[in-house]
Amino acid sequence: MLRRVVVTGASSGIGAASVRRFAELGWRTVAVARRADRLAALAAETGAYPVVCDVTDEAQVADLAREVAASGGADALVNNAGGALGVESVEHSRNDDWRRMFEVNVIGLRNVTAALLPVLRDGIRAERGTAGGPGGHGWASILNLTSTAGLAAYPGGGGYNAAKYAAHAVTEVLRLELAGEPIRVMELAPGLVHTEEFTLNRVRGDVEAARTPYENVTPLTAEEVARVLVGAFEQPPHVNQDLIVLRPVAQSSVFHVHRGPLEAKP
């Protein structure tokens, strides 16, 4: 098997943790992000092949696809690039924030998927030994990292909810459109995850506000999400985990987070 995976949004958080986890399990990785310095450090640590690319730029994504194909191809893709901006109400939020969230969470996902699908199909054909003929065991896998914000709305989530609901819908459409091909389409929707940048970016650098969601609760870590994410790729190739919802035990829904010790009832 090729066992080469492209991971977007790889410069920090879940993306970087996923690159590390894939590398631990023997995968070759292509780490994609905008920040060259962070990619270089990750590549030095993990052996990843770094590609600087803004997933919202269609020309850069086309270059990414050509580079992946020329450097060894791929049989797996993780669409992880995304993010949230703002916690204001629909009435008081900013259109520029909504546009940016839609661009990176939805348009970027579409750009990369559309550009990499021919590369994934080439990998399938190479593994099967003939140009699309029967026989062999070539498969490809795509996993879109969405959020429980794409499954349930909450106050202050307007633009991010809209973008992640859209990403969830795109994932379901893609699975239908690829029916009949040996390409599984999976989705991982985490709940409360603490990473170094996500919430800080969302609250525009307000350090105190960024701490609030994680007070008196044990959230998921990027590494814990990455173990589940990579585990989905490690399943036999015919096993498709359509939707994985991952939350800390203390979070029973987007509206319910228990703060304080978890104790058995008397």
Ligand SMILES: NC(=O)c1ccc[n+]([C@@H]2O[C@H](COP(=O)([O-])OP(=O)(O)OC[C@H]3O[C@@H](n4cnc5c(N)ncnc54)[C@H](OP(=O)(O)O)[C@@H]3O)[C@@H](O)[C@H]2O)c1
Given for the second form:
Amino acid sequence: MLRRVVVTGASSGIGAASVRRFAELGWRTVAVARRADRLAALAAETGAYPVVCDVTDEAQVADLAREVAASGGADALVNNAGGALGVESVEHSRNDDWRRMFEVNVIGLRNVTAALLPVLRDGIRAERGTAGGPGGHGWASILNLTSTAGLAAYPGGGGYNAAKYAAHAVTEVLRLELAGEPIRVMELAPGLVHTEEFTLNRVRGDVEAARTPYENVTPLTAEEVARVLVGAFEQPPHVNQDLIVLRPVAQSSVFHVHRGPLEAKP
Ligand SMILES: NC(=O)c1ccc[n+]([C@@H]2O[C@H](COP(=O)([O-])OP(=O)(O)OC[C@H]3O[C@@H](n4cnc5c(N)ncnc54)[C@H](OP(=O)(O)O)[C@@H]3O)[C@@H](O)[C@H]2O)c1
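Please give the corresponding structure for the form predicted in complex with the ligand, as opposed to the form predicted alone shown earlier.
Every chain and every other molecule in the complex is listed next, the one we just looked at coming first.
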């Protein structure tokens, strides 16, 4: 197998942690995001091949696909770029926020998947050629980072719920459409993860408000999510983990977060 993976949203949080974890396990990585300085630092640290690209821009994504093909191809894709904007009710939220969430979480995922599928297929054919035909080592993997917000609605979730439900649906459609090809389509839906920027962006830079969800609770870290994410790619290639739901123990549903120490009942 090529063991070369494209990770979008690699300039922070789960994406950056995933690039680090893939690199630790010997994968070659292509790190994609809009902030060049962050990608350069990650490239210097991990050996990742950095590509500056806004996943919502089709022309930039076409360039990304050309660059991935020209620099060694790929057999794996992580659609991780995404995020939330706002916690207002449906009634009081802003269409602009909804459009931006849909653009990055759904259209961006579609753009990158559509542009990279031919590159993944080229990788499969090349590997099968060298490995002696079907049954050889040519396989590809796609994993979409959705969220438990794509599986259960909550008040104030509005546009983010809608976008992640859509990303979940697109993942299921894709798996059906690729049936018969040696391409697995996986989904990772995390619950509460404390990353540096996710909630801060959601609450428009309000540092105090960004702390609230993580108070008196041990959330997941980006590194913990990355270990599970990369673990899905490390399974034998015919093993397809359709949907991985990952939460901290203290969070038993989107509505139930136990704050304070966890203790065995008497
Ligand atoms: N943190 C959580 O609690 C949580 C829970 C469940 C699911 N998730 C999902 O997990 C994924 C990663 O979340 P995170 O917590 O790691 O968030 P994060 O730290 O805010 O990272 C988001 C990444 O997406 C990139 N990005 C945003 N818009 C982009 C665009 N138009 N084109 C290319 N890259 C773009 C950002 O980089 P640039 O700004 O440099 O482009 C950044 O690297 C997201 O899809 C998020 O919805 C997060």
